[in-house]
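A single chain, nothing else alongside it, follows as structure tokens in the form predicted alone.
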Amino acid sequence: MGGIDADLIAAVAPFLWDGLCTSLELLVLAMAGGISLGAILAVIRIAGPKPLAALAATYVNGLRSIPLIMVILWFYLLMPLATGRPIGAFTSALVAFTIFEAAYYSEIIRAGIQSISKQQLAAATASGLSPLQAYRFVVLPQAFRNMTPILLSQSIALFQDTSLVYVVGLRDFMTAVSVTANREGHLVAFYLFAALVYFVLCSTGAQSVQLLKKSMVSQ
């Protein structure tokens, strides 16, 4: 019931490191997929045909109304029934995180796009670019620059949410900590260590976002 035992942590460090690498890999891939899908949804909602815009809005609002853990379980349990074969814990978790986080990234990106003057879009189309090209080459680069700090803040929350993959048996960092804590019989020590790791990584990320905001304001 004591504090963190450095020797005990060091003895199982490779096992915990593998779990942390899984969490970080899931974070990076889900960020890339979520931001890409979120950008498509945002553009559709702003400039797409009304039926597609309504469909995208339904997607975003629907996903934002469902707990993430339910989405993870749905993909892990239902996709094998639809495909006829298991898709694996990591793949199901990645797909679930991507489509779930896309709903949140979409709202951030939509706000970023709307912060860009409509005159720039009009000037781009007047110069011969198609609306899609105008968004791709003129609007989105500026919008992403403005919303980068918010996207990174959402990604910090995404990293914290990766601990939910325990429900599908994926050995992420938190699952590795839990398994080791129960095996070694030192629950307090390992959970304190896990809290410290999450605190250091998330606070470092938050401080980096604040520095980025200040540098963007000063430019």
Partner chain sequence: MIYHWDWSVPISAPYLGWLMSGLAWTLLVAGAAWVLAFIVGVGIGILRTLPNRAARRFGALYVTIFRSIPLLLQLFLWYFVVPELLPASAAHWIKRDLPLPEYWTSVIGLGLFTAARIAEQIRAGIEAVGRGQSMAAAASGLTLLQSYRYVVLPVAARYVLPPLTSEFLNVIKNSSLALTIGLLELTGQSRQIEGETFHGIEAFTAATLIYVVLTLAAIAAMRALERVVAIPGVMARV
Given for the second form:
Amino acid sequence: MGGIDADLIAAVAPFLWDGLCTSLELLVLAMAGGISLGAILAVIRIAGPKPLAALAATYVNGLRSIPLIMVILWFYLLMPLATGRPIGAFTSALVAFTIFEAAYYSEIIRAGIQSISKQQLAAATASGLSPLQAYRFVVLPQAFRNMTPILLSQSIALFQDTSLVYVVGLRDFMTAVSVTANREGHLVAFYLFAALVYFVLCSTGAQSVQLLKKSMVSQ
Amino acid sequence: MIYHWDWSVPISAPYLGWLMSGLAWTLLVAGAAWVLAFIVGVGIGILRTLPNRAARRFGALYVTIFRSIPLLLQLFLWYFVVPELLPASAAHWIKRDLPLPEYWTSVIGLGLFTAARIAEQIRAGIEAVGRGQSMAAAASGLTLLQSYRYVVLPVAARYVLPPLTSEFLNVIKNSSLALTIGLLELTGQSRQIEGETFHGIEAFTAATLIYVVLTLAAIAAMRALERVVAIPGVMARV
Amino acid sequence: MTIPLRLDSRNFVRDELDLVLRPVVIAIDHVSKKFGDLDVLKQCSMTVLKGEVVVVCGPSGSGKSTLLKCVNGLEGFQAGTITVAGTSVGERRTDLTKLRSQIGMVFQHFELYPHLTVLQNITLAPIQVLGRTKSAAFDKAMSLLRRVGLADKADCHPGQLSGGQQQRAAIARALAMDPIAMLFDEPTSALDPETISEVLDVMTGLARDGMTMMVVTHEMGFARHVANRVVFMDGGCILEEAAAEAFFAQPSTERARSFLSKILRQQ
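Swap state to the form predicted together with its partner chain from the form predicted alone:
Below is the whole assembly, all chains and molecules, this chain first.
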């Protein structure tokens, strides 16, 4: 165990960078999958046939009542059993995040759509638009505007949550830092460094969301 | 792949005992962390609404820091880093004499993390009460302290009950992170059973069901509380 | 300072003498307020004498509500002085809490406390600020509720009352502190048309009983029949200050004339 010097930093930097890329990859893919699945769930809950809507509600409320770690462990266990062959930690984690975050995204999207008052829908249909057109041209554009900042905030939380793949040993940024810290014997320095990286990324992200919100209000 | 089902695993000795012990630790961590989070969170949330600029800045800084670092890393910081940064005598006490270090670290880490989230809800609740109400309180000669105590906080408390319910559920769920620093709470125990018996599905199912029951119980309790404190004529729950 | 007159033929002489002898309760002297680059108030000066009713009117955004809120220090100002019963409002050393407990205020949106009953709304400040006993505060509150016609609503929560009832309860709440003056901030603007008169009736009764009142309102009927004087504001300035009859008979500025013609056409 030596001091922290340029050599050590140069030696561990690529490993940590790979970890950060894995985290970001997880974030982007899980965000895309989660928002898509979440949108489908939200639409089913608002406009779908009753039994299907009830099913979607059970999905959302069920997933929201269990810890994310539990879900990650579930998929790490189940995916190989279901597919009959070994599956990497990345794929199982990605599926777990997509399935899990979809429940949260769907609630945001549903609230966004329902926040547009019934009067707007009434006004649109009164002017001769079909219900589908009313949603397409009047309700959804307003709803997406309202929900975008919240979807982004949820995604910042998702980015922090990706650190939980630590429990299945996937080498994301958090795990890479932890592995390096233990190997090099510099827990304090490496964990503080990781905290700084997460802090800068997440607080900058949160500030950008605030700016976006303000610019949307002033428009 | 062939999976040998054995649903007796999670309800037979010693595994049932493991699950129950895990449940007990989940409740102990979540309960204590909630108390800490509530006290700190209400304090920070109030600070963020005061006329004093320094108080508001401090509150905002707390929230930004604790919301920008993953909870897992915060637990590692409290467990591995903070004792190293303390004066030698305090560090010595933590490492040698503190009973149940995993437990107390989880409570502090989870509590202070959740406090930042609660603070945001409290601030939003106070702002929802509106400037008009504080003006009316001030206009009738109430001091700032009195106006918070008799007017602003009682109304804000009713606004924040529903969001606090979900924060309470989050604390229960997030207590599972304690397994990463070696506390065998519910999730940790179910993983332990999986490792021991290779009956992961059964063990995870049992743990998952327990979480669902906990969630439903917490929601029912908070709904009942909301009904008790509901104000006639306003904010009726639909 | 010109001495305002109430041109009420029956009591002309008595009122005139009376007014000369009346002490000044609210004195606003060259008050200016900026919000960033915006001049919200510019060199505003006016007075309210004891027992007088002064209506402040003007188009929206003219600064009239801001001026009213400066009187009990709910809004700060950068220049000039405001004195209420001899106490300077803007000074650092002034105990604003004490001053406010002596001035009643009625808000546009009532601002009754939703979690308290009407009775609790009225007794909160007398008990907490003035240190009155519960039973004394209760008796006072009940007599005030009878006066505003709400004795049967004492145990209701504000959300269960109509707008007009809420505003009357809010007036009772302000009166419970035995104020030396009452400030009204557009007290009828948030009300349904059919409940406006019940609030104006209570205010008229108060004026008859000699309460000192500064009233921001668009109710020109109230201004004409109840107020002693009318102050007209526009763009943060006080453009006109005149006896009510004179103001309505012959406004001296063009802006007041056009304001009056617009608002009277609406009403």
